[in-house]
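This document opens with one chain alone, in structure tokens, the form predicted on its own.
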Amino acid sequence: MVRELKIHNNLSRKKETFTPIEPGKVKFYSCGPTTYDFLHIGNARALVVGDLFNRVLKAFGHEVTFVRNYTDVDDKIIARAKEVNQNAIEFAAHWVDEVKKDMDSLGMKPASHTPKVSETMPEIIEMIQDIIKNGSGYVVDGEVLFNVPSFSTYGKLSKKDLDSLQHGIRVEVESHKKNPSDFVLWKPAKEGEVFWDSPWGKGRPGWHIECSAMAKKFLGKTLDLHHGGIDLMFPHHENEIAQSEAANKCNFCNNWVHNEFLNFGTEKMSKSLGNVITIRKFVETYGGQVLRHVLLSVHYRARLEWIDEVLQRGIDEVRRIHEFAIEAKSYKAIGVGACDPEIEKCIDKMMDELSNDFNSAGALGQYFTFLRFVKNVKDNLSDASLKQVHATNAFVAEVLGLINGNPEEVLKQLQKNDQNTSDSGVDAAWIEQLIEERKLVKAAKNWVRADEIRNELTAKKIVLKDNPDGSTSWKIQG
């Protein structure tokens, strides 16, 4: 039976109740990453958002055609290719390797069809056809361009208004353009340039209808639901709907879903600010569960703040997890019995939370209240409680992608950062068994030394911070 989800969509701006076209198959895509650099961890909340989605709707009983590609044709990638001399379909293909390295580290799930844009030019010239024989495209010197004002609705994702587009944009800049706001489907190969054959010319595609050509060879006309960030918003996916539109006569996209930015201090995480830190470059200090984790601890429409107390949070509850998850494998049922109503509803409070477009961060909240009370009886377990135990992690491992199938390993990467952190002249055993004394001395009302046992920290210059869940984390005063 298939459980009902509502997702905001953003073609409505509205909460509405998902139906696919075809009751309990979905078609999803997600916009992928292009391939020229290491991508960083901005790029990876996308990347887990879009795994969450594919997770959650084979969870809900759906099954799922998932689509995220690569794009492995584009400016920057020609550009990178030049500076060290290599072709760039090669120099693009030794980064799709890459990008497939940092995937795996953060627990992916494969998508049903990874296309790349090199491996579609076909489909990408037959729908740049389409376009021009419906009027909504037109050739100038070799190269094509979409004609924006043909296609009356444009605007109705990002709600946008043409007029207001069109003004003030310098049309002598690109007089060759019939309208300003009009944008390339297919542009002329300069000269050295990776080029494919075309009823235009040698050249490549735009950017943007490149997503269109391949969700449609995979999926058909019309998408039930197609992801990305925000700031793909527009103009990509305003453009993608547009041409999609044009060339095949029907409605692209039923649902549009958008993750937020993850911020580095005030602002955006990007290249071009300098303000990177590469997925490859985290998983290598702290491992890709602390970076899964962090990512889907937050709403995915809610802006993620890359704070250091964000982080060392995401640390401390990576670590519970997973010692709960190996402690939770020895424990012994007491007798044949009925399910604690506490343990047995906890999977589907986390059903509910995530129905609600989603919310990985309110059933991870459910979890961690799961997880306090089963530690508390642990040592009364029933039969069916301890199977149910086993059974709601096993669904986190797969819905959430938050128990990594060896907690070993992670705690074992947990344990070496920590060891770094006393290499740097910090003893982090000396630090978590004063705080284990506080937390002693604070249930038995001894308020004088746990002050003393902060005071003592402080002068070390190590912060403690008391956390609702009753767990304390501590961090290096900078």
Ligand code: AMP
The other form holds:
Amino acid sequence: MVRELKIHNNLSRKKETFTPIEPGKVKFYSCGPTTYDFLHIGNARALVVGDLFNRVLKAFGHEVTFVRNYTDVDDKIIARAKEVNQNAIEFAAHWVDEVKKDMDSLGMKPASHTPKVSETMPEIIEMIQDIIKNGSGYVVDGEVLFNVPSFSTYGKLSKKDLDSLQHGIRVEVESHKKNPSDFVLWKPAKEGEVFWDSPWGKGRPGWHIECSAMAKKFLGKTLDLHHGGIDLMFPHHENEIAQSEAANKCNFCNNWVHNEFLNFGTEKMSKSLGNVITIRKFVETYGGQVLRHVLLSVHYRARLEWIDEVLQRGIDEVRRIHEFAIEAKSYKAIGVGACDPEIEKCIDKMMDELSNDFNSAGALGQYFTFLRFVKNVKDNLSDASLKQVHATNAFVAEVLGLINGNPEEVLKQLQKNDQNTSDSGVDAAWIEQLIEERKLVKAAKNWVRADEIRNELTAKKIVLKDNPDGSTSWKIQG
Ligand code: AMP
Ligand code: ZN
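Can you return the structure of this protein in the form predicted together with this ligand rather than the form predicted on its own?
What follows is the whole complex; the chain from before opens it.
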């Protein structure tokens, strides 16, 4: 049986009862990462939130076809591959493999389909042809552009008004456009760049068309749910709608959901700002379970400020949950009897929270109430109560992924990190993290933040030494 789920739909900006086109079957697309480097923990938020939606939809009784793409054709990929003298597609494939390792460490369930742009070229070209045929695309010197004013409902997702958009964009820079807001569907390849043959010459797709084509390939013309980070709402998702609806002549997607940012300080964590912590580095220190936990301990539409207290609370909660998971395995029932109502209610309460726009934070709160209660009555459990304790833990593992299948391993990693911290009297992982961040902000010429980091460490009597080989070592001031 399918249970009712309410979702905040960004098309209407309202919480609505979720009704898939075909009852019990959900067509779900989530915009995946661009693969040219290690992902950061802001990207992890988008990945883990997509994974949450997939799991919750299934728990609510839906059969889900979940598509999450890899963007493996992109300007940044081409530029980076060139720097290391590598073929751009092979270079991106290497990073897809690295991203997969990160996803595994975050305990993500596999998607139904994970297409790459490089493997979707025929569908992309066909869709561009349909857009041109239907009067919304035009060709200028081997480049194909989308004629935005030809699509009368442009702006319906981002609530942007076409007139003000047209005036807000400078035309001189890109004078081949018929209208300032027009965007690229296909661009000619420059000398030495990766290319595909097309009716318009050798080239490659613009960024937005890939998702329209991949969604259609695996989900058909109309989707039930589409997700991405909030930064993708405009222009990416707005352009996806325009392309798909112009090509297919029908509604593209009924429900749009966007996760808020993970911020570092007051700014969005992003590679271009140089303020990133990579998933890999974080997981090496604390384990993926802590990252997953922190990311799901706030509602996906709330901003998440990455501060020490958030991390510390995450560590403490992961420890409590996994100690409890181990302890509960050894509980014994005192005899036959009914289930304690407090214990019986927990899964239902978590489902209620999740039915309210995927409120994972609320569900986690319910679980902690349950955990405290069970610990108090653990010597007095009936057989039915004990069974329900195990069922509740299994639910948290399956639907939220907040109990790891190997709790001993999770605790071991936390202990190792504690050990490193107490051996030196300082938090070595924290220092290493700041050193890594300083390296990145220096590369991005963000000297203010680089100085801030040095000062922050100096205040704790940690002295940094920049070595000739580019590495940085640290010691405690004697
Ligand atoms: P990108 O590889 O930059 O296209 O990003 C992949 C996904 O991560 C997109 O859905 C972005 O919206 C999302 N994303 C990037 N940075 C952040 C951040 N700081 N917080 C939350 N989501 C982010
Ligand atoms: Zn996309």
